[in-house]
Structure formats: structure tokens, C-alpha cells
Amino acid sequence: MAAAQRERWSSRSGFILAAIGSAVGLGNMWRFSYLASDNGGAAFVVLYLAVTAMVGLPVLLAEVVVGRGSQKSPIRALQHYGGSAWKPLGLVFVAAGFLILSYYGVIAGWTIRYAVIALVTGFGPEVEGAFGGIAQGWDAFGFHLLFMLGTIAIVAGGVKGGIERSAIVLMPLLFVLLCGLALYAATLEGGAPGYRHYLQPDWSEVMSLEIFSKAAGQAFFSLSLGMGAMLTFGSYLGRDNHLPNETLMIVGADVGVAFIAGLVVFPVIFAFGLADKVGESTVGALFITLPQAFASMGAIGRVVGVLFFASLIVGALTSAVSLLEVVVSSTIDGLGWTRRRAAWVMGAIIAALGIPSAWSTNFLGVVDTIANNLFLLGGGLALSVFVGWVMDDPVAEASVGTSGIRWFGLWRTLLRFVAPALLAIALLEAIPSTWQAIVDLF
């Protein structure tokens, strides 16, 4: 009876767009550009694509398979297939939703503020000095609350009426905006070095374990893996969905947006001679260097700035919705609350948890490091082991609604051996730097 009453996507395209919306966000347009610039340019891109193919895609399919098969939110889904011993992993997924959204909402608030500045006054030469006042304090907290209110309202509207309806409108809008910006960037004189930096790999950097670890973390952050978002979205699917094809579409769209975002960011930054400022901080490429470039464009810079930050708002909102949905779905299943009550109460708690990040960008950076390096990589590692070794017959569940798929054996092999090994390497590499970041904060 409980499974029959569970909310459902109204269409296959609705699920795909919502899942793409979960994957596509600031991770593609904020973190990707910075990490690529600061870690060997195209070398990072090559590693990112390799990790996405060998680890990201298999784990994404695994999450959706567990969700659809169990028809439950993360905690109960893992208990359904693995018993009570696996409930803690579901709790980790829910905790990741709380943690990531608490600071993600702060960064998304910055994008709203920047869009307003671009629209009303345009960016001035003082944008670098002004960022500190925008990123910290009451202004940052106020825009964080504004963004969280929008996120809560969408999730409270339900799977069909809120999440799916917003994705159907917002995701095509995001693709149009981003492609338009990439075409504009291609017309800029002096942008060619940016393309070379982005697309020409330094093969010596490809062998770096540190860059591999960052690429793995970015792949999981970008695809919303290791946090139960795709598992939760999968729990609203029917038995007729072709999960392999749909996960391929989701991964393809996510990688495509990240790649196109690089085609916007790098030519603009290099065209205006600002490449040396990108690596100064994790927010340098997006919130300091690009606005400086927009200021140098004159009147057209206001238009480009509005469109760019509008695309960021759209991407941030669709991803935030999936993070909150993990928490809300688990609350509904675990406590029996109504969706509206769960969305507003849990959303308010997460908004309050964002207070430290709103008052300290250093704190925000450390929380991002912890979430990305420990929660996502660790959660992905545990899930790949769970589906690869604990779940009785994941191939049978993945096969429902399909025909003629020949690579399920490869998928199971990747989950059992390749994904755990690579994620364990990335996790071990990330632990020392994560610990150092925590020590430096205090």
C-alpha cells in the first residue's frame, strides 16, 4: 500500500530533466572552472571525463536502481536491500544533504546578488574589493534565506507540481542561456589562449594523484552522487523506465554543461588578461575575475553579466531542490510528516545551519572540502560496495524496462572492483588535505 501511494513522476522526460537539474548546478559552472584552471587545465578535464565514465556513470545507475527497486528514501532503501546494518549509510546521505545545502544556499545567494548588481548598476572596477562585503555578513545571509525560500517552495509543491514542473521550465532555459554565452565568448579577441589552456592537456599533470582526487570529487559533486539525491529521485520511478539509457542521458547532459561552461569562462578570462587571478581562491574565477571582465566590456557587459548569473541561479536552484528532497523524503518516510511540513521545517533548519558559512568564507571553504572529499567520495565508495557485493541481484532490477543491453556485466565489474579501488585512492589522497584545512580554520 505504501509503495502504491508514493508520489510519481508524470513522465519520463520530467524525471530526466529533474535528474539533469540535480546534476547540473554550481558544481558545473563554479567549481569546475576553478578546479580546471588551478589543476592543469585540460589535464583536469581529461581526468574528470575518465572518472565520470568509469566511476560516475556506474554509481549513478546504482543509485537509481536502488531507489526504483525499493521505492523508498535512502535510509529505508538501504535497509530494504541490506538490512539494518546499512541504515547508517542512508543517514550519511541525509547528513550530506543538510551539510551541502547549508553552504550551497549561501553561494547561490551570491549569484542572486550579482545578478541584481549586473541588472541595476553593472559591475565596476571595485568588484574585487566589494566581494568581501557581498560574501559575508547580513547581506550574504539575507540572500541565502531568499534562495532557500525558493527551494523550499518548490519542494513543498511535490514531485509533480513542484520539482518536475520547475525542471521542465528551468532546464531548457539554462541550456539556451549557456549556449548563447558560449557563442558570444567565441567572438572575443584574445580568447584563443583560454581555449588552449582549457583544451590542450599537459600529460604530466594527468598522472597526479592530487588532481585525480579533485577530479573524482568534482565528478561526484557535479553528478549529485554519494548524497542520495539520485536514489531519492529513482524512488519515484515506475517499472517501465529504461534506467541505463536515462542515466547515460543524465551524465551526457551534466558533462556537456560543464564543458560548455568552460567554453564561456576561459575565453572571457583570457581575453581580458585576467588569467593570473583565477586561482587566488575557490571563488576567484566566478565571483571576482568574471565580473571584472564584464566591467571591462562596457554596456554589453551588463547584459552578459545578467545572463551569466541568471544561468547560475537556475542551475543552483535545480540542484538545491534535489538536496532538500533527500532530507524531505527521508523525513516523510521516517516520521510520517506531510510533505509541506517536512519541507518547511527541514528547510528552515538547513537555512539556520548556513549561518556560519554566511559570515565566513573560510568556514564555507572548509565545509565544502569536508563534504566533497569525505561525504561524497565516502558515500560513493560505500554505495558501490553495497550494490556490487551486498545487493542480491542488481542486474535484474536494472534490466526491468530494458532489452538488448549487453554491458550489465561490465557495470557490475566496475562497481565491484574499479569504482571502489579508484574511490578509495581518491579518498585516501583527500584525507590529509581535508584535515589540514580543518586545522587551519581553527
Ligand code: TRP
Contents of the next structure:
Amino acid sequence: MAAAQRERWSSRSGFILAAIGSAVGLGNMWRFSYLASDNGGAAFVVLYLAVTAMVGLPVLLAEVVVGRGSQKSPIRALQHYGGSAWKPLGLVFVAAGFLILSYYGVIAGWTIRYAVIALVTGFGPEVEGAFGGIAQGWDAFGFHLLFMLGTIAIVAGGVKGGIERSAIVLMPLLFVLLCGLALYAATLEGGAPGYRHYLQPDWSEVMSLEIFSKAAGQAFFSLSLGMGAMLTFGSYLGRDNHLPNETLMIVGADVGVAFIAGLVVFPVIFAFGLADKVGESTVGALFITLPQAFASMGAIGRVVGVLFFASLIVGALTSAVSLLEVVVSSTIDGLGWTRRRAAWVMGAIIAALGIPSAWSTNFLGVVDTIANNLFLLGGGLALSVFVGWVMDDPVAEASVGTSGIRWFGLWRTLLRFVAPALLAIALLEAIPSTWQAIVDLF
Ligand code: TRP
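Now that the form predicted on its own has been shown, please provide the structure of the form predicted together with ligand TRP.
Up next: the whole complex, starting with the chain shown before.
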């Protein structure tokens, strides 16, 4: 069979929107707000912004450069520039796709379930107890399946007809919903301490290695880095995109949405006196506190609740699509399967892998910890070494489509020294606690 033409985005903005769709997701709302409130509020935000600028941005550009330059899915792309010795890293990337989507789908399932509750009955005062029932068991699994069906359908539709088209519709929708919610939150009485906790750093906490490590994991998760998702999206690019500008836009949008989500979550939680509750349940924070707040807002709370969870679903869907696409593109390229078959078979396997996470939020939390601390930080470390030291001339590849950029020297330095050093520190710091979390589970 003659090699089929590689799929392509239909336009420059198609790639940008799809990449923003990948980046903006549950990570910006669910994960960002629980980590920030758990780890010193503004101190966490400061470190997260610093890591995003110094490590996230250069690694994002590196991933897209490898993808566009090689025009291949992760395993082959690494082989293309680094030889067969680098194929195993590609396999780790694909494995991370399986791992992350398996529990991401479960959390996305909760959001669907919550949107339905908000729409049909509204939240009662007993949400805290209800979360346990919704989050674990057949319910959780059923909504996870539903979410996976949507994800698979989009990926099966292809790069242009599925992934790009869904992002073009869903991303603006999410943005509008979230801005509306932030404006509403600003009208709440008693929200001021929420803003303060979120925006006024306690500088003594900024110096914490532990918070730094979590902020690095969050920066990577939120930007979809460290497992070849952006690499894969880059492989559908032609040669006229201005990658430095576009990666900057993607980072800007991702940070912007996380920031706005915080402007919704913190005032709401503080206005309703729920600040202490957030720390009690990590993965459940958003799903326990916010509905309680919605419940006490009466009729408005139902509208706000529906809008909030709808925007979460939207964000989750375009992100899950990119996770599945890593697995699917590798299957198409590696095994010669059709896109449809790859999407349905791999999607079904991932849905099944979600079963333990659907039955135990503890298990889910541990998988999330492993995925971020080990896979993404480790993957990002390996990738920055790869592009900084192994790839022949990354600057030449990154320059395609630009008229030469003064900052490329700085980019390479960041990839060679700064990113590996900071990621190694974050990784080393995270290993003992990750190990402890695994031990505690059993
Ligand atoms: N970035 C997404 C979020 O914030 C999640 C995500 C999508 C992701 N693709 C990824 C995370 C690839 C890591 C790697 O919700």
C-alpha cells in the first residue's frame, strides 16, 4: 500500500485552537485549584508561573519542533532524530497516554454527572455525602464510558473533521462561560479573602522545594507536555507556521484560563465559608465544595452550576482527544491500522483500564500522582535533553516559517541546562512521596 498523505490541520488557527483545546482542560480548573488551595495559594501560583515560563514554554516549542520536523508520531519521531535507542522513550509516551486518559475519563465522567444533577434537580445540601456515591462504582464507570464514547467519536473523525472542528466550536464556548462565571463571582459578598489567598503570596512558602515540585508537575500537566501530545499535534503542521509565536499564544491561553478559573473558584469557596473543606479531599475538592456553594445560591446556583460543569466538560473533551490521539496516531503509523479501528479499539482498552479508578478515588489519586510526577516530569526531562543535546540542529527546524529569531540561542540554553536541571530537581523531590503514595494504597 502506498503511504497515504499525512493528515493536516486546515489552517494555522486550526492547530492553535486544537493545541489550546489540549492544554485547557480539567487541569486548569480541577487540578489547578485544588493544588493551589492545598499548597499555599498564591505561593503555588507564583512558582507555577515561573516554571511555565522557564521550562514549560521551551519544552512546548521543543515538542512541536520534533513533531513538525519529523512529520511522525512520537515513537518514530524520536527514532527519526535520535536513532533506535530513543524508541523506548516514545513507548513510554504512549504508555502515559493510556495511563492518563484512563483516569481523566473518570473525572470527566463526574463532571457530566454533576452537570446533569445541576440541570435536573439542582444540588441539595447533602452533596458532600453524595460525592462518594457518584465518584465511585457503576455510576462513575457509566459516565466515564459515555465520555470515552464522545472522545473516541471525535478522534475517529480525523485531524481536520474531528479534532480541529470540535476545538473551533468548543474553545470559544468555554472561554465565554468561564468569563461570565468570573464576573458573577466578583459580585459575591465575602469573596475578598478568597482573592487574597489566591493572589497575595506568602513569600516564605514560595521557597518550598515540595511546592516547586508540585508546581512543575502541574505546569506540565496543564500544558499537555512530557508525553508527546503536542509533538503529535505538531506532526500535522505544514512548514509555514511561526512556531515561537504560536507556542507563546498556547501558553498564554492555558495560563489565562487557569487564572480565570481561579477567579471563579476562590471567591466562591471563601464566600460560602468552605475554605477548610478544600484541603480535606484532594481529588474531590472541586466536586464537593463548589456544589455546596451552588446549593446555597438557590435558583441562580442551578444556572451557575450547569454553566460551570458544562465548561468543565468542554475543556475535558478537547484535552482527552489529544491524549487518545497520541495512542491512535502511534497505532496508525506503527501497526498500519485505519484511524477508525485504532480509535475504537484503543479507546475501548483505555475505557477498561479506567475501571479501578472508577471504583476508588484513592486509586485514581495515586495514578494521577504517578502520571505527573514520574511520567510527565521524566518525559519532559528526557525530551529537553533530546532536543538540547541529541538533535542535530533544532534551531534550524524551529526557524522554519520565521525570519530568524533572536531568542533561539536562549531557547537552546534553557533546553540544555535550565529545563533538565529544574526537572531533575522536581523529579527527585517527587519520587519519595510518590513511592509513599503507592505504598499507602496497598
Ligand atoms: N492539559 C490537559 C488539562 O489541563 C490534560 C492533558 C491533555 C494532558 N493532554 C495531555 C496532560 C497530555 C498531559 C499530557 O486538563
